[in-house]
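For reference, the chain that follows is the form predicted on its own, supplied as structure tokens.
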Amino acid sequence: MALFIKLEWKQMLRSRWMQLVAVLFVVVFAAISLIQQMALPTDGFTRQTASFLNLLLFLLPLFTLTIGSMSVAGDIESGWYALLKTYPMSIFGFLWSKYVAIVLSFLLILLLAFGVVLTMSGITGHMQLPVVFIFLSIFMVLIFSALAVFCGVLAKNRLHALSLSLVIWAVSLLLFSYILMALGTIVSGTMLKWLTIVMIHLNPAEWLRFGYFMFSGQTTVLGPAFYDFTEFYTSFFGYFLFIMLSALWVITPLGLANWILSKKGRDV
């Protein structure tokens, strides 16, 4: 399995798509960090901080889902997975290897981007890399890589995988919020509050956004209506529950992907 992970990682790093994404992330992280730390206020949750967070939530899941799912679907479509089945490797071993390769590839991209930011910080002496963004990015890669593997297994081919990943990305980042805003015009404030809490737990993007507010101590931006909710999650048990639920967002897609691929094998 270790050899297969190494092989998959090398193939992903040689991909032109991955190389372009790496360049994009380095440029974007460096530019946004430079603007935020040198030209704009850094204390509190400012509009610029929100823009940086939204940019991170939009780009990283998009590329993780699309590139990761197409990689898995491509192996199944090309017959590479069928060839691997002739070797003593389990279905979960194949999925786990793909997952680890995707995670390592995007963590390397983040490492390059963060390295550029830290280099700029050392040169200028005026910038600091927010630690909360580092942990948020790692959580994001872990969760959306698992969703990418699930999309790749569920898809019939690479184009189908691309479509599924774009649908999941659009639902997570756009549709959920619009639906909630529409419901806010017809339901009571109390009902809207509970719907928002449910959406936070069911939407990985909003879950990670809430994680940023929680770990950065900026939960006040959610308003007084969510005081009890934020107080619970800023407790020791709340932090523990956040980590457990985040792990569930990784385990569940991988488990479903393993079940679907096993079922496909029996059907064949």
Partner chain sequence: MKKKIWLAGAMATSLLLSACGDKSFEARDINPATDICKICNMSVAAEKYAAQVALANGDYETFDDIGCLMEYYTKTDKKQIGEAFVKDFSGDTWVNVETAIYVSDKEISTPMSYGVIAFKTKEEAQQFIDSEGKGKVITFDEVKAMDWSGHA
The other form holds:
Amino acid sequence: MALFIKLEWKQMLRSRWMQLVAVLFVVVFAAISLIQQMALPTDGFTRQTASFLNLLLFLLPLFTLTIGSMSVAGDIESGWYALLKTYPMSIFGFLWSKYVAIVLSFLLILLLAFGVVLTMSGITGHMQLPVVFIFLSIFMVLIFSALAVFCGVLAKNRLHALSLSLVIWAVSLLLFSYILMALGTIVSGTMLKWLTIVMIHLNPAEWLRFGYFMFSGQTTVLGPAFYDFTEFYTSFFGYFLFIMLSALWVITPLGLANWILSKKGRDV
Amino acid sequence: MKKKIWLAGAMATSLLLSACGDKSFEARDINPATDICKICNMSVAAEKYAAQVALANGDYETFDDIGCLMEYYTKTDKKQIGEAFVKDFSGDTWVNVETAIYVSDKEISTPMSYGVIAFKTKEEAQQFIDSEGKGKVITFDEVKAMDWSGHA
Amino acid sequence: MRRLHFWIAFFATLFLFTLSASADTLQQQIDKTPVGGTLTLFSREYMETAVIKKPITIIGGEETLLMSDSDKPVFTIKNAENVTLKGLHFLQSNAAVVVKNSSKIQLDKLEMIQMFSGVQVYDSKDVTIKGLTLKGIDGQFASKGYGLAVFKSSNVTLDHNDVTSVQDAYYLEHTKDVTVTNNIATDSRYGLHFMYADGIKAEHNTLKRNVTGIMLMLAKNASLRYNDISLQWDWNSSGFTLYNAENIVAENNVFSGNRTGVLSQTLKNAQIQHNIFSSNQTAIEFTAADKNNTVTNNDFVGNILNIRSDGSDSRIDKNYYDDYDGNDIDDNGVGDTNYVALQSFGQWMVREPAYQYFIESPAVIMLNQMDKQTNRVETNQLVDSTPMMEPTNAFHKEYAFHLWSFLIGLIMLTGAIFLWRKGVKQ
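I've shown you the form predicted on its own. Could you give me the structure of the form predicted together with its partner chain?
Next comes the full complex, and the chain you just saw is listed first.
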């Protein structure tokens, strides 16, 4: 399996797409670390930290989902997966290798991008890179890669995979929030709070955003309505639960993908 | 698809909520770290002067002084208000505004200096007046008739 | 021989005298001091309380330490004139000094540690408190007392005091003509809390990490200038909360890193000018505002939301906004197009606080972009028709070279490139 992971990784890194994404990330991150024109306080939730957070939230899931799912769907479509099945490798082995390869290549991109940010901030003396951001992006890659594998398995072909992942991206980043905001005009404030809490658990992007506020100690940004909720999560048990639920976001999509693929395999 | 199910679910819950209109309202605990007065923005730090309104839609509004409650109470549509409570000055219980006994005196210092406090029973109110040597018992109607608009 | 006897007797009496004097209680010492006299306390611990009713100056010895043995304050100054307390140290008491019905009171360089509350002044006039430092107790602010509290008094001066970890650092109620300058308030509920006050001068104060920096309620005729208001970052925090206030001048203040810079409700005739608002979540919020309020010549830099309101309007002119994207073709320093501060999301947040959760979330960012296009034609609400192209204050960019950041970054970069190339190679 290690051999297969290595092979997959090489494939990933060789793809034009991946190289393009790497260049894009480096350019974008370099740009925002240079754009700082004035000396402003960097404590707390400022526009700078917000824009950095949003950049991660927008770009990382988008590329992990599209590239990851297309790679998996491509394997199945091109018959590469059928060929692999003749080897002594389980379905889960295949999915796991794909997952690890996607995660590793995106972590490499992150290494590259954060390297650029640190180098830049070393020169200009601004825009530190908070540790929370590093962990947040790692979590993001771990979770969305699993979702990407799931999308790829679900899709009929590469194009289908692309559209599926775009839908998931749009729903989790934008639509979910818009629906909730629209509902907020009808329901009471307490109701909106509970719906939001439910959404945080159902939507990986929101989950990670919440995780950022929690681990950076900026829970007050979310507003007083969420006092009890954040108190619950900012305890030892809360942290433990957060890690566990995040792990669930990795295991569930992979498990589902495994189940779908084995069902598909029987049908074919 | 997912979106539709969501929307339907949310609609159903909101309908459900509005359907069960005739329910009894309960006062909730004050959290001094987050609860602020709806009218004057001050944090509700001294609970014995506090008041709250349980809105018909399930929300709560908190007040740091009975004066602020009354300012809200008099200008809010009564249909929106489920039940209004004041804190018993000598105890830990929440009392319905209609049944509470009020003691008023300019010299009683309250967070917004409105000088009105509430008691659960007449005895407790009288006890306060006797021991402090100030204040007189007034009814809720008299409380409502007072001028509550903030004045500098 | 006789001489020796004399000296022995002399020293013995002297010794006895000092011994008995040092055994005097605080109250006895005060009573023994003549009217208008000066009493220097012994360098020892006092665990008692005393009442002052006459003109007197009390000065602390080098190691004088005062503690109350009951709920009462250490000193109660009642119906007195010309009382000065200087250089005293208080520890672990309910309150240090209470002043009632007195005038011409001076408290100078008092130090208080682990106190429930510090000084309370009632119905007095001509009170000056300066150089006082107070550190409160640990815990939630609801379980603490006020630092310096003044009720129904006039002509009060607070200068160069430093109060931390109490409920309200400086509380002034029903006061007339107070001057609050060069004070510091940190880690408390409210820094400066004015209620029913008339005539306020608050200048050069530093207010940090409180729930609210200056809480001005039902007050009029206040000038708040040159204050440094930063990091008010709690659940309901703001730099200034101006509630039901009239004739307010907020000038040359620096608001940075607050949840809301200036939160105002039913504000009348206020001038907010020449302030710096930087990196606040919301710089200014107006609810039920009056048309006579003006927001002019301020610098808005790095705030998430610059101005939001419930729809009530104020005059907004000649401010600098770092997110203004217009041009200045005629080169007169004023932008050629309007700056529209109006944002749908901002307005929603004013009406329903639960929306706070979505602040600057990806969905809201997209919404704001769309908003910017549709609001371009807005001419009434929250519009600055003369936005400045340059800030009035200089924002210095410090050039510093961080070697470690640079080196680690470089190592990460080369490592990543190396791994990539290794991966790509056969």
